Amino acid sequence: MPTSAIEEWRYSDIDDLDLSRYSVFGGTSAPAELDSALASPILEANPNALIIKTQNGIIDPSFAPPKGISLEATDPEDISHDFSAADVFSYINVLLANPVTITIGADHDASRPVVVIRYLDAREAAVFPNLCLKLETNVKAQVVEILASPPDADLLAIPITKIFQEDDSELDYLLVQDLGPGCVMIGHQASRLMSKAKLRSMSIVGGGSYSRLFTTSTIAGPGADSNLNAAYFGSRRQVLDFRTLQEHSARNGRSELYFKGAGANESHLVYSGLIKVDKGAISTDAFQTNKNLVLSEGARADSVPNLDIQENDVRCSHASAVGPIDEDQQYYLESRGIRPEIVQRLIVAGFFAEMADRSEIAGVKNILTELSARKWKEFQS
């Protein structure tokens, strides 16, 4: 078991988690109606989604899947061995999981986004999604993830997700992580990108006690382009955890991280980054920014970003931002007579805002409006 004495752990809740409180969970659930006001607007604003239900981990027996998608209950090799994630976590996920592995091909229709629904009602017991994305050569797609779980859920979640995209293929990708406040999650994020494959990213996090989430992304082709993004907004005693691996291995190859977080009440925002720039991959760009409001006294922000570069011609930057509103944006709003609790609200709205451009599914912009609503709700509660 790793500690918080480790660097890759360093801030965390890790040493709080008690394993023995958790059961295996070991069979299917009954089919629930999925119960999660953040995940809802995907769903309003995607009606002719392509909906696929995983059952805490199983396959939905009942589904069937159309031209240019197809399905396998395993855990492919092949981005195994890229998995800089590796924890003793994600040894425990292969063992235990019912991996589901999604090939989208070239008949795929791409105007139609592929949603992925993994609910969680599992009680008192440890729960391991493993999912595995596939784009073939020249493929384009829209793929949205939901992690949802009852309010009132009692569990322990190490999901995995890992993407793998052949050459010229583009992938729009979001996360909707709405678990319930009894929620532990140490999740898992992996990506690897071909010759001018291109990745577009985003992460929605809202939910559990203690959240964490590791993004690897490498750049394994020639001129391949990685964009990741995540918003995030922790209340009352919540630990939101973000660990990220920007690497390039080939050439000519993009990565531009931005992840903004606000923390209320006693919350603990973390991040740490690292740009890896491998030997042989020339020309590269890669930037890194994180910024976080906090917006109460008791909260408090941690943000680490670093650069290990190993070659020459490149262009590597980053940059971190902590603090609370700011006095002048607030002074300006409430001199034309807004009430100071509203000015606040709207200005935690818009520093998630800007957030809904930086993806091209429809609804992330409510999403967001709805994080944003209901996590300010808890903070004046």
Given for the second form:
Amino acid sequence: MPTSAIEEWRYSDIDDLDLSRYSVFGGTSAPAELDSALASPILEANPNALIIKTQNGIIDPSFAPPKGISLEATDPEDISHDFSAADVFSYINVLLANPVTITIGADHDASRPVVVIRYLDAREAAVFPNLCLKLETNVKAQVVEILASPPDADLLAIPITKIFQEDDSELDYLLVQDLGPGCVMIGHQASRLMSKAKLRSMSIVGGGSYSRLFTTSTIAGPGADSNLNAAYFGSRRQVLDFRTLQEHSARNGRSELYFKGAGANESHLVYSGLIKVDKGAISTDAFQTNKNLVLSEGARADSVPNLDIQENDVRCSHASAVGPIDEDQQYYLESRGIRPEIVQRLIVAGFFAEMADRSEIAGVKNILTELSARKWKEFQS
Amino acid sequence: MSQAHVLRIENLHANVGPKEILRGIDLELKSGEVHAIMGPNGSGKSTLSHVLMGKPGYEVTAGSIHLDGTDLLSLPAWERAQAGLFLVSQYPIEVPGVSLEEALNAAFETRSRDASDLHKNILNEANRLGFPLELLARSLNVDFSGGEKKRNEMVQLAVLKPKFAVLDEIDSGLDIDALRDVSKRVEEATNDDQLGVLAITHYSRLLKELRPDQVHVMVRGEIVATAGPELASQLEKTGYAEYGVEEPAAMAGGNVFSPLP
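Next block, the form predicted together with the partner chain, ref. the form predicted alone:
After this comes the whole thing, all chains and molecules, with the earlier chain placed first.
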């Protein structure tokens, strides 16, 4: 078991995790419908979506994939290999999961977003969702992953999402995490982009007592472009923990990371990210920004950006900010006759709303609005 | 005809840190009137605007500010705004992710004012002021030009309909067309809504568009002269030399030389 004495787990809540509370989920569960206010804007805004339901990691057996989509209950070993070594939890996932691989091919109707619902309602159990998304050459797609539980769930979720994009493919990916307050998540999302592939990813994280998301993106082919975004809002005693790796293994690649979090009450935000440019990855552009709004005295944010550059001809930057609401913004809006607490709510909502144009998936703006409204309410209560 | 209101500043002294910036300001402004405050750099003009609005960081050491019977100094900024005061900022602040309509909606909500015509009013005022409609849904002041920022301030003023407006160097960063549009709207508000205006400026250029009833000269935190609009023309010729300040400050078209913040 890792401990917070290891750099990768520094600032994390790992020391408080009591694995003996959870058994490995192995059974079946009574079918249940998704109930997530955070995710519902996606379903409302995309009535034509292709919905793939899974429950506790197991796919709905009645699902029949349409043209352009194929579904396999195996984990492609070549891709899996990259991830199993990430940490002990990913390793266990690979051993225990019921993997689902979705391959999106040339016949896919790009106007139809694919929504994968991963509903988790096991009790006192550890669940291991494992999804592999493959985009074939030249394919364009939108994929949404909803990771949600009932509000009273008590589980340990160890999800892995692997994205593999062939040459010239374009993916808009969205993760909506709406786990109940009794859940712990230790998740891993990884992408590998071949030549000129484009990824635009957004992760919106609201739930869990301890939620960790390790995001890695590898520029594996020349000219690939990875755009990684996250929005998260901690309340009460939540620990929201983000680790990122932008790895450039090929030349002419571009990666841009923009993670924004707000922390209220006694919550704790963690961000630690690395840009790694391998030898040979010339003409790389890599950027990393992490911004944190700390809304109360008891809340805390740690932000640690890092660079590891092995090549000369690169443009890299990182920026991080941790602070309260900007005083000038506060005064400016108050001077229009707006009550101070409404001003704060507006500025925080704006902090997240500003992220909306970083995704082309319909409904993202409303999810961000819902995230900040819900968390603001928790903050004030 | 709306009711007549009075903004009364008496013996106002204020410090920034240990330094006294305002050293006894007296001024009375009534509904429908336009008063200009002119003065060289560092005379305390902008401090006066911030002290009026209640910006944190300014300490009032003596004196009073009343809007009708209301003691403004006892109120925080948002309540001063509710009492009917509006500040057109010299440097409007960027607020990412918050649109003009969201801000005004919240301002109406705080005032418990009916916002059902708000959207229509905003569109109408944006058209009157030449504010590009596509900017209405964008983040307040983010990537706006100097002229767009001031027009945006004016849309807010026109929709909120305050009793008194302080225009802090509204001419800085404005080209001549924008200056004319903004001045015209201010003048209409003084006529139609009996808005009282305190226009703070370094240059007489603004006062050619916005004809003041009274001009006050402020030097070193005090009002040293008060007269009719002819005082502005005189300052344009002579500068502030006769008040002991070596600065040819009052020239027209001064925007090019506009001081940095």
